[in-house]
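In structure tokens, one chain follows: the form predicted alone.
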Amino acid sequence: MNPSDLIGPSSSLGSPAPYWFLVFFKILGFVLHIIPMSLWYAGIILALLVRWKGGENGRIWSGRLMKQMPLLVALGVNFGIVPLLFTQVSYYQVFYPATILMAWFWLSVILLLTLAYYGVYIYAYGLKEGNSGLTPFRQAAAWIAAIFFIVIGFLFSNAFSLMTNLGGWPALAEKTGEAGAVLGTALNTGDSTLWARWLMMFGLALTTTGAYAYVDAGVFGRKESEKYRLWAGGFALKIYTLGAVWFALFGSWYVFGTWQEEVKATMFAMPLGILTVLTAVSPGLVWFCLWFFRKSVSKRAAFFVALTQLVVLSLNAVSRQIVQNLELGKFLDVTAEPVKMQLSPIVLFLLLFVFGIGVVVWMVRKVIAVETRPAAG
């Protein structure tokens, strides 16, 4: 079976917008999504471990993050709609076949996400009642939520690695099919790209969690004691160091152990070689900021940490998009889709997107205002 025969047919409707428009919002949406996503992907399990073994300041940090978690999950899910939407529009010929091959696992994400969201709420409400509110049931709900979010990350990595592993489709279709029909039970576990990418993204999530620990102390935690905020600066550096080392190890495996020779040749040649190097070393800039500001947690320093981490995530998103196109290049040119502009949905999307960003900015400003307001009395 030729893998190209399994690619979805080109739509007679064409592309509703130029490729640059679709890929810009795919990357932008992914960056906005990955910030809160990282905090529930790696942050929840870290918060639970720190509450268990992290002492008084660790319990404060854990409680702060978990109280914010219902909002962070909501933001991550809603921002995640954007890159998923533009993936379906611009990469539909490979996205749908890949997710059909793993259909039951893909559909299970809805159930897993719903249960994980409930678990986060159950635990967060328990925190409002103090230590007595963290009953064994509520603690178990949080641990289950943490595990489910990690599983969801694994399933998404499956879908997007399978989307570019066209060479493996025939074997998976034959292995998990019956009488010519696939049963939707395939997973891309035989592809080393899946494991390297999934583990590398967990390391990147750890770096974001470390950076956010500093930002939270410097911006949202102004009412906490100076002792806690000084602890948070050192803690953020430790977590970021762990994440950066993890990212470097599994990122090296991803690049040198799973990239095809054609991809390596392109990504290490000029001018893309500059992007590849910047993507690899950019966490070092955030690490330096955290080290430099570790004993002086302030709003201004938090701004630099947040901005540099945003650059790290953006470089990774752009690099991954280029690699994705290179991996698909031998089977499909996604940029060659004929464009048949559909202005009304584009305008509606832009209006709603700007409005949504405005609402999020307004919410964050309100939270900052409350956190920095002098105590009454």
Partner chain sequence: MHYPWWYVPFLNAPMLIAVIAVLHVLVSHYAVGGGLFLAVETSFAYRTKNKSYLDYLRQHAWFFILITVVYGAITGVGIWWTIGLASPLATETLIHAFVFGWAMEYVFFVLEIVSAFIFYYYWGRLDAKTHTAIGWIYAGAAWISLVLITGITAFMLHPGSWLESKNFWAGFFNPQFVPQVFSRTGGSFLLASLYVYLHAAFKVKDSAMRDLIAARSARPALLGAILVVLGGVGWFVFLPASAKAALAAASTLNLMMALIFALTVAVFALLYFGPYRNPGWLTPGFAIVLFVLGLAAFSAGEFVREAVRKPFIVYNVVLGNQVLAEEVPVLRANGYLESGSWMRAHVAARFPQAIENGKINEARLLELPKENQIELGEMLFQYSCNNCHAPKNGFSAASHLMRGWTTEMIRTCSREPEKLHFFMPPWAGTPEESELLTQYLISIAPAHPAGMYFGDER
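All values reported here derive from a predicted model rather than from experimental measurement. In this text, rigid core is short for the largest set of C-alphas that superpose within 1.5 Å between two forms. Positions refer to the first chain, counted from 1. Compared with the form predicted together with its partner chain:
Hinge residue for the rigid-part rotation between the two forms, picked from K340, R59, L111, V277: K340. Superposing C-alpha atoms between the two forms reveals a rigid-body rotation of the smaller part against the larger of 18 degrees.
Just the form predicted alone so far, so send over the form predicted together with its partner chain.
If you are looking for partners or other molecules, they are not here, because only the chain is given.
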């Protein structure tokens, strides 16, 4: 059977905005999502390990990250909504079938996330009470959270790799079927893309965690001791190195081992070859910044680290989008959907978006004013 037979008709309502507009917000949203996501994906387990074996400074770093974690999860989950919304507008013909095939697993994300999130709170609450606060129960909660987040990451990699693995759908549907319907118990584990991608994304998350350790010490942790900040500079470099090597290793597997010929033919040729190379080598730039500034952790240096890591993540987000479209290209052209522009809602959304940013900036400035006020009050 031809897998494209499994793609349902396109919506008669048409695309509410041009493809480029939707995909711009999808990519923007994903970049915003992946920053905090990386910090809980790789950061929590690292924070627990470092607390256990990382000495006094390690404990400070671990505590700082975990105290911020409730906010990071809240923001990261929210930022995930944007790309998922636009995925469902432009990629619905493949997104719904893929997630329905793995329905129970996909739904379990919600339960796992709720539990993991409470686990984070339980641990962070204990931190407020100093070392005695971290009872075995609170520690166990954090370990469970760390594991659940990694499992959720695995499920996301499943969903997004299954979305383009149409060739695997018929067999999965038969294997997990019940009278022509599906039981929702499939996973994309037969597809090596999944494994390469899951591991690669974890490596990328490690790099972000490393970069963030530096940014945190340089910007938010200015009240910490000089000794700690120096340690953080070195620590950030170590974690980044680990992440970059990991990313390179599994990224190579992903690119050379799992990309189909059509994808290679385009991604290795001009002009997209430039993007592929930049995406691959960009972590080197951040690594260089971290190495160069490792002995003088300052706000300015932190700015450079943050900016370069943002470039890394953006390049990744753009590349993965192009690869996704190429993989789907055989079956479906997502850019070809007729557009029935919803102009006034778009304009209102953009106005509210700008307004929202304005209000957030106003609130954050109030907080900064409090934070930088001399300790007298």
